Structure formats: structure tokens, C-alpha cells
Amino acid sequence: MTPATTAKVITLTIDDREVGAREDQTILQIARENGIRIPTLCFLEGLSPAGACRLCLVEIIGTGRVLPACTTYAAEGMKVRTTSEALEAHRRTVLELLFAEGNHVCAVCVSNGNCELQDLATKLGVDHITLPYLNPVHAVDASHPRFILDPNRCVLCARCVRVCDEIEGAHTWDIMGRGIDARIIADLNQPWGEAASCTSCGKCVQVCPTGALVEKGRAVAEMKKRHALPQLITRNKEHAS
């Protein structure tokens, strides 16, 4: 049996403040023990982490670099500045390239009020975009039974790929093309109700942050996701029994 390994402890510093951590330990995980707040979107806990949205990138003190928090891991005596009048601006760009990007019209969308990048949007002061609206055309996909998927207002954050593929196991998801072309496809760019690999297990649309992925029969503000992996998997053993 191969004895546990255990991880170096270390010292940092986040935001002035000295800490204590685990070498194994992202910058995230640590300031979130902490009671420090970097905002994520593509981050869910339980999920491998991707890097995507850009939104947690910190300040690493004396080597003029900027990182992602969630999949950058600390060092013995790293400095860390989570906040700055450079980081904040550099999340509002985030944000209001995802909404010049997308079509999200919140007043009719199901997820209103129950959108993380809704909240976001609000905690980082993004009242109005400066960007040229793209006005994407995209087509819903309303060919499963029970679900919706709206590209039109997906930020490519990569939950339901990682959630279908680690948690479910069935990989039903997948990201096709890059750039601005990049976009959400089930199986081999087939209609989601047609996907032979989807199980119906609904994972995919409970951890995805906007309305992209919701239930049919929901009306405007209606939307309510439960993002805690524990619970979802518990409520898919029940749907299956």
C-alpha cells in the first residue's frame, strides 16, 4: 500500500494579509479559506479547473505577471494582489466582451435574476457596454424532451462539458470551432435530443451559470440552479430510481 503523500506547507501573502497554505493549493482555494473574494465564472468547485473565463486573474507581486487564481498554485513566499484599479478594469472588459459577444437580453431570458454573470455584471459596476454588439444569430435547440439550449446567450465557460464528462461520465458535450466561431455541440454536432450519449441527467443544466442550458416550461425569472455537486448527484440517483 503506498503511504500518503503530504503536501509542504507554506506562507504567502494575498492582499497584504500573511497566510498559510497547503503547496497543492491553487491562489483560489486559498483566498476563498480566507474569506477573499475573486470573482470566477467557468470556476465551480468540484470540477477540474479550465481557466477559461479570465475573470480571477491576479497580480503576482515582483515578476510583472497576471494569472489565473484558479489553476495557478502558490509558493513559498508569493505575493499576491487580488484587487486593483487595473484588475477591476480588466474584469469589466471580461464581462462586457461576453455580453457585446452574446445576445443577453435579461429582461426575457428564464435565468433573470438567477444568472451568475447577471451578478457579476452588478458587483463590478458593468451597467452599459462600450463594445459593438456582434448580434450573433444562433438557433435554440429545443429537440430534447426536457431541456433548452440557447447558444445565443452560452459564455463558453466549459461546466457542462467537464460536468458530463468528470461527474456523469457520458461526455455528451463538447466545444467545437475557436474564437468567436467557438461554440457548444452534443456528440458529433448533433441536435441535443438526438445525442445517443446524453443520460437526461440534467447536471449540465444545473451548473451552468446563465440561461444557455435551462428546463423547458420555465418562464421569465423562473430558472433556479443548484450548482452544489453533492446534490446533483444525489438528485440524479433519485430521477433514475
Given for the second form:
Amino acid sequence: MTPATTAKVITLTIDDREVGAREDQTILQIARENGIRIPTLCFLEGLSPAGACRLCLVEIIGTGRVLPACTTYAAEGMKVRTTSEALEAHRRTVLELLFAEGNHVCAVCVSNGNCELQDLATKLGVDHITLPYLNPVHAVDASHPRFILDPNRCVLCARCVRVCDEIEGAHTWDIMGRGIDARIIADLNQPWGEAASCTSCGKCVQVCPTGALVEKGRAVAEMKKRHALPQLITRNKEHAS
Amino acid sequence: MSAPAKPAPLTNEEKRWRLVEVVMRRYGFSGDALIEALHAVQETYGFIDEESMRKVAVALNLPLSKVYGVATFYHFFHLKPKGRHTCVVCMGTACYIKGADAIMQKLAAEFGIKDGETTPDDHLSVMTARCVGSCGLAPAIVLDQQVLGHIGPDQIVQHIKELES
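Moving on from the form predicted alone, kindly provide the form predicted together with its partner chain as a structure.
Now the complete complex, all chains and molecules, led by this one.
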């Protein structure tokens, strides 16, 4: 049974197509319902939107602004463009920045072939990086008995933070620092294995889009993940009703 | 019958923690008041140590990682003890153009410390600020809460050397 919603029904235009929607829906939700693809990285169905990766930026015609589709609510008469030369260039730059500020070496990565960052680069045609690599030095944390955190491959999408907080309820992960110094931490910036709040449920590993959080004992390209966790699907249905 | 034993007098540490508790209580131990609680810790102890972060997290019912994340997000919070004197160099646009970089270099050369560091003898801490709101005085520094403007690297070093240890 679907309870009656009080949200107003509105009409907006996405890529010259008139679509109907509720005003409590985000542009991304509406676009997906109507089969319009917008690339995303930090967004994951069932988790609260973060608006962190800026890959889902869309143009709101008339405002002269680009806004993230995952956190922007639709409005009556809104005209949205999801793809243009400027947006494509923008998304490629976002990806280039992600590659440049980490150490993403696909050839030796356990997630090679099953990596959302890699997939996006392929889809958006990022075949080389024009920005200088920062080559940061990050220690790998293998203190957990079952999992590994490799900050070199982290894109700070905060999926692990959200799944740990919103689904598991442990909130072991968070992000410390800001800007280029931002990093994923467990509890008080402790080795993962010593973080008392961790329940070792492994949801963070499954939702991580890259090889930053992986299971131990996997060789190159062996780490396949289940992004559609049952808990996320249930939650998403509850949310939609 | 003997009178009930008097409660043991509070230790200094307990008294200090009371100051933080007062602030947390004022906000009803709400998690939203994390920043105020961290301010209180820093005001009371001079910096925010791990023990305090644990206690604040328990008192406000917040995850440890969140407390740590907030404490490291804001430049104002310090996780290490500061020196007896602090020199905040303004890095705002006006001060930067007027040579804030040269000031930092001079301080590094003279005292061997960079942004956020403290001399080994705990005499001086050097920090930077994005803007102290005194652009007309550029380049400006804040030496022990006192704003000094129109000041060159050599004068600053002289001022610092004149401070009592």
C-alpha cells in the first residue's frame, strides 16, 4: 500500500523532454525514472545524498549555474540540461582531479575491472591526465583481520561513512581534516583493527566504489563488490513510499 | 553513629573537566553543541587531547570519528599543546601581497618552525590565519592576542625575542 503523499506534482523539462514529478524528488531521481543517465560517483541508492563528487552537475537553464543533480530538488517549470560540452569538460576535469590527487594504479589494483572510478573514466573518455600528479604518500591500513583500507585509492565519496552511520549504525568511519589533507579515519584516527566501534560487518567494503576498502586475500582484479546491499534496497523502498 | 563520610575533594583534573561540563550542560548535552564543547575543552586545557575527545563523545553521545573529524576540520582547534607564546601570521590576500610569505620564511629560518609547529622548548607556536580582518594593517600578525600591523619580518623576530620566556 502506498500512503498518500502531500508533495505537489510538478512538470519540468530535462534535456528538452517534459517530465512529471513530485516536488520532493531530486533531479537525479527524476532523470533516472525517465531513463536519462547522469553520471554519479558518491551517490548510492539507499544512502543519503552527499553532493561530494560533483560528477552529477547539471545546468539549470536561466540561472546560469550548475548544481549537483543528487541534492537539487525539482521545481515547477525548471529547465535542466544534463549534458553539454561544458558539462562534459567539467566532469572530465573532476575525474582528472581525482586521479591526480590519489595513487590510482589500475594495473596493480584488486578492483581493476570492477571499479566505478575506472568505469567513469572509460565512459567519459578520460584517457590521459593533463594535471600534474600529486603522488601523495599514504600508509595502507591492514590492521583489520578481514579488510584493508588503502587511502591511496580513496576518492572521499563518503559512501563508507554514510553506510556505517545510516545502515549499520556504528559510525566507525568519518572524514578528518579538510581540502587536500582530508582523509578517511576510523574512530580517533586509529588503526582500523583497533577501532572498538567497528562491527566488522563489511558494508563499507561493499559500497566503496574503488579499491580503497577491500577484502583481504584478493589478487589483482579479484575484488568484486555488491553495491546493491539488501539493506540499501529495503531502505530505498521505505524512503520512496 | 558516625556522620557519613565526606565526599573526597575534587582533584584539579575533575575541577577542570567541570568547566567543560558546564558548557555541555548549558546546551542540554546536545550533539549539535559539539563545537561549543570543543571550544570549552581548548579554553580549559589549551588544546584538545584524545582523552577529552573520548569524554566529549560519550557525554554528547556522538561517534568518536565524528568528534575527531570536527576537531581536525577547523584550523582553530589544536590537537597538540601550544607554546607559551603564539604568533598568528595573517595569510589573507592583503597580507599575502604585502609579504606574509617572507614573514613565514623568516620565522622558519629564525626559530626553525613552520605553520602549526611549536619550538622544542615550548616557547613559541607559529600559526597562520586566512584573514584576521585587519587588512588595512597589512602585513599583520597576532602576537599573544595582540594585533601588530605594518610590520616587517625583522621587527617581528625582535618582538618575539623581547617576550619573556
